[in-house]
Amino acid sequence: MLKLSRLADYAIVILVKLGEQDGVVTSPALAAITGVPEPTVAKVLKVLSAHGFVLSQRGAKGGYRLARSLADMSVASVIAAVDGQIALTACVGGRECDTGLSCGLCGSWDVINTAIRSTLEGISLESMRPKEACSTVLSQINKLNATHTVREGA
């Protein structure tokens, strides 16, 4: 399975929430309105403040805000600041890996690499906003579970 490192992922929802926020906003109040653990909000904001994602502001009315918006940035670009160059295996790229030549692969995980990049790269956070129609879906999903958990405790 191919899966988001937890801080990539929380770096993705930080940024989409803090899009959404009007001017500066505290990393305990970042924490609040995602659930992220403040001090692993505040890890994260550092290394996106580091590769210009966000910008931070001192005092006492400081906090973050992003460096540009949710369009101009991309998945691809969220993930390699927080993990890294994305890569599928380690001979990616050319790199050497454990096994080698032995394989008989070397290289050939770059075509599938650079499309799972590339796919990254077309999308941007903006796109990550919740929609409307997925608000109302949840919304409504979220009272028939506290329906249903009604009727299961009466």
Contents of the next structure:
Protein chains: 2
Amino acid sequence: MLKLSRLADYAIVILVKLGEQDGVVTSPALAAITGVPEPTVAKVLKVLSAHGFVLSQRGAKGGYRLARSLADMSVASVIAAVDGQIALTACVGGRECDTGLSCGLCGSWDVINTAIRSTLEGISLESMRPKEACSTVLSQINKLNATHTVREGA
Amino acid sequence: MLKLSRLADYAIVILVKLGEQDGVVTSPALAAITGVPEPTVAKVLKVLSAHGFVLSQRGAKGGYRLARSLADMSVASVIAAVDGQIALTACVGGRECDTGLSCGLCGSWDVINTAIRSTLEGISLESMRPKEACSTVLSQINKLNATHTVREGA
DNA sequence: CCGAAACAGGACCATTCAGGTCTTTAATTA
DNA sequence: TAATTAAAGACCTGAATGGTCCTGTTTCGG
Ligand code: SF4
Ligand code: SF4
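Structure of the form predicted together with the DNA, please, following the form predicted alone?
After this comes the whole thing, all chains and molecules, with the earlier chain placed first.
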């Protein structure tokens, strides 16, 4: 249905909320803030830590904090970390369709896939923040639409 | 993983291939052309028929043909017919997130979702055809990027 | 008039995978 | 040393998808 996985969605929310706190935050605390069940928060944070989005501090008085500014994280990179690379169809990037049919549409899909991916890459988590609301995202998208050129996939 | 459902992909392929034939084509024939297993082709065609993308002719010497030109079908409309409306997150269009957390990001997601949807709406099946290759899709996307304005969701 | 061909519309199962839980281990601090 | 907290990974479960099949109903050809 062309939907985002829930984990990826949670990851975005958690990162944004984490960015609004200062100092290290424990996963139970983040669970309370976000409303996401705590084990799931912990799981997401582990993935984010492994991919360098957050820094972890173990032991008593430990917790998590952002590894870099929200402005330096793109929506696409978070999604890719949690869910794997964005790939609309099985045949993007030259991979062969498992059904083995060479339908010839792969090239077109590649282009579309790249367009969506680059759009998502151009949106920072900073601009997802509620206080900035939609206007920032909107302007980012419009700016992208006006300037960015899609890399030719095939 | 932000991927298209396989059925939706098949639907696109089938429609494009169907557009390259003339006269009515039976589902077994389409299965042979596309390489997709025949029962699945039949299933997809039934859905497409119900949504008015193809016209069916019953009885002996029956089959399917396009209801309108490939140029008049957008990628988004086909996806929506097969998979349901495009919705990245659970909270697009004002629906409430099932976990009940009001994370405040809904507005931003709405904008992103609309951007992707309108991009896909601007791409016709005609431009997915192999012979026209990526260049047509590319130009369509660039044209869109230069002109289209995202409806403000919230 | 009869039979074959082909769509219509479901019901149905089987697999996959995402979502979520739990346990154990290691590190840090007090 | 004891308490706290993250790290890592195994594991279960349920829903959704993909795929198959069956039973009508329609149309054409003989
Ligand atoms: S080869 Fe064709 S059918 Fe297979 S994933 Fe690519 S577009 Fe879809
Ligand atoms: S309300 Fe927040 S957590 Fe729920 S679907 Fe929307 S963005 Fe995701």
